[in-house]
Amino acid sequence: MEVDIKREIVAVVTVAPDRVVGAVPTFLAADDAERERIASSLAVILRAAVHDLGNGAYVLVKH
């Protein structure tokens, strides 16, 4: 049984834009809450969920 799960990253929001590296639409917020207000509302325009790094940076991934 093969199971294809296709996932895509489709934007990084961050507060720490020297640790993004790559070809992805790079969003940057001035602090916190406005990374989290940013992720939050292309996740729901992209349709994409979002995950904590933990390093200052959201990535938006399409599953």
Given for the second form:
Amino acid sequence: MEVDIKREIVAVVTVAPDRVVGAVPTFLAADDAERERIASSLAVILRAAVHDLGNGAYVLVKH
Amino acid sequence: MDATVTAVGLGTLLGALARLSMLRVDYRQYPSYPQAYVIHLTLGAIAAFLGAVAIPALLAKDFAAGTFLSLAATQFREVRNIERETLTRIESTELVVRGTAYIEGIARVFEARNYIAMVTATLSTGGFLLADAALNTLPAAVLASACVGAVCIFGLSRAMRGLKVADMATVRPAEIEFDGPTLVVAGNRLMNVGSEAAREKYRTEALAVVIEPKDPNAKATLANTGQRQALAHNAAALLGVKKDVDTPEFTPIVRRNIETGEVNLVLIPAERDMDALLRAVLDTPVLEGAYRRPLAARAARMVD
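After the form predicted on its own, can we look at the form predicted in complex with the partner chain?
Next comes the full complex, this chain leading.
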């Protein structure tokens, strides 16, 4: 049986590092374009969906 | 040849034919392989034989033979278990899962089809014996048996057909919009799509429909998450879906508008054809486990 994490934030990609505090792997991006690129790569690697919190942070969530 | 043997033989044949007529690759895409055909045809033939011997056994005052029918019932419950288990096991390999409610529905259908084979065999054997006793000519008895069998096959498989979404809802195309990262269909906020590339794919390639329930019964049925998963699975199975295991954001989404009870479905099909999507949604079966009829109770009629 395959064990998988569900409905959990597996990574954060942000352009506003001062607004993310926590134990989740966080990737800093220089600008929106880089954030998009990093998030897209991570989404494929982690098989997660990208969600925009609207505060500069993208969260990658396993559904 | 002994009339009883002919009756049982003919009954078994007609019962097996009943099972064969229900054995087709339908829109559920299942079963679609020779192994499954062999399994179900064999079980169907056994069911038919058990049904066919019932009346001759009673006529011979062999009442113990009746207990074999209960054995048959146990056997067919096992068929349901096998189907459920198989479908549950392959569920993790589906890009868009069927969901437990749909699997349960399919498993029940497989069980029921064996009973139909059995009943067809019983009644056509009875028809043979009755005609044989009354007219005492073999051709007339065979004809009577065949007629009873045909009526059974036609009538019972018709009765098994069940409701479709088309019977309880109207479906219309809808536009896909984005409010910031939020995917919006017909005023209903469905999900947060973070990546701009994914949003662009939704804007250019996705299709959306609004499923509007016709009455409170339909509203309650469509609210069932199993029923909605069946809609997503069917739509994706029939139109294809632009999605792989590493792109979960392109999973077809079916969400309920909690204010109106309408259901919105969005998917990125392999073939972008709205008419085909509408047909796929309308033809989706209403699941037995999801079907609700609140209107049968007074309290629900009072608020309707």
